[in-house]
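Only one chain is included here, represented as structure tokens and corresponding to the form predicted on its own.
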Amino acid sequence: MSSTLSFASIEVGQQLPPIEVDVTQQIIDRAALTHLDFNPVHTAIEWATRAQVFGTPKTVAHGMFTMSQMASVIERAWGPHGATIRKMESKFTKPVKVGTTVRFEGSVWELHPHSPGNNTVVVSLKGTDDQGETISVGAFRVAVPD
């Protein structure tokens, strides 16, 4: 990727660098603190073992964690160049168990040339787990420099 980003330099189908995250209990606990969501399905290991919510004895990551990782794909690639996420639409298709390695990738889906200072790009995002199964999908609208 070049060191500058402009609407004219972006093409439909352009791939953004993927990210991978090893989901540890420490990461889930930090996300709980950040989101102020201490639901035991995320944070109580013994409770999760007994309750087996989502059919697993393991704690699971928050949906906000998953969505924030999708946003990170855009922020890491384009944030330093002035891009700003304006809208996020996402779906979580599979719980993310502690101990899973997840991968998030995105590509440019649509270009919306409106006017100088108002051009936007829609980035399609997908998260997969270490089984290759889809955990999340999303479409994020991003304002990019002219």
Given for the second form:
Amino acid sequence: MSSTLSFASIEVGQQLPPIEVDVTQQIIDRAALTHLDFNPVHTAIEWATRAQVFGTPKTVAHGMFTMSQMASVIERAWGPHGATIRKMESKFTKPVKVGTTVRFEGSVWELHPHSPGNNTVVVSLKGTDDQGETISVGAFRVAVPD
Amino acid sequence: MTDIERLKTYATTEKQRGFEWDFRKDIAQYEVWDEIQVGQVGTGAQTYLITDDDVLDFNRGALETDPRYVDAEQARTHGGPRIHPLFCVAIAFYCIDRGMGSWIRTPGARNPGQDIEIHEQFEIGEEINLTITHYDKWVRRGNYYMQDKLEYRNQDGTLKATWYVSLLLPKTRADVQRFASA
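So the form predicted on its own is up there; where is the form predicted in complex with its partner chain?
To see the whole picture, the full complex is given below, headed by that same chain.
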């Protein structure tokens, strides 16, 4: 395992590489299968046009898919280097309709220097859609190598 | 092509194939906001045995591409596939059936945000049981919120994760029925 990540090397404000996703029905369907969440608001195309749970005739992505992408910002940057997510707090502020392009960004918000083996950082995360509006915010606590 | 036929083309795991994919089908057996008693405790209807296939499929669905997440051979050289932090979601939906906690399947529900704690990483081969507590319910600005505390324990009783799962729900069974039959 690479040793390029250490608590001492992390600074408040440090940006993590963003993730961008074109949310297609295929991506939503795959998320439904992997989460085993088949709520019709995500997968029932005709039903969604009638029910309009979110005021749109389109299906919408799972909130937990949005949350998974926020986690993936950290996983992809730091996961292979020994970081592990310990706590995830998220809020979803706007539904993500099929056909939307979303972007997820994260930056280091807090450093928690406790003791060797117990140091953590909090990463602040935000998702935005292709209209520049916020779809999600989160604060994820991450254990990182000394 | 129906929605179910379309979804079938993506199924790769045994758990997916054996799962009920139509959440509108058994709504009469789901818990409903105005009937739920806060403080009630129960267990998930099923136990989740974590397999390589489950983990690899979840990682692909989360759009991971690193071989340590999605390639069985490569992952093996690193001690097995890395388990995505949101994997606990699949465990919950699998373990919760039509009884305790079934409100998470409600058609017409909306997701306001979630809090999850991972106390210890899940591992391949673990058998995960779910303890479900109806933790809170509240009304805010005309919306009806429900929250359960899900505690994930392995076969040794070790607490692996806790998910405070919250949704905005239709208030009554009649409201749920209206959404389901839209």
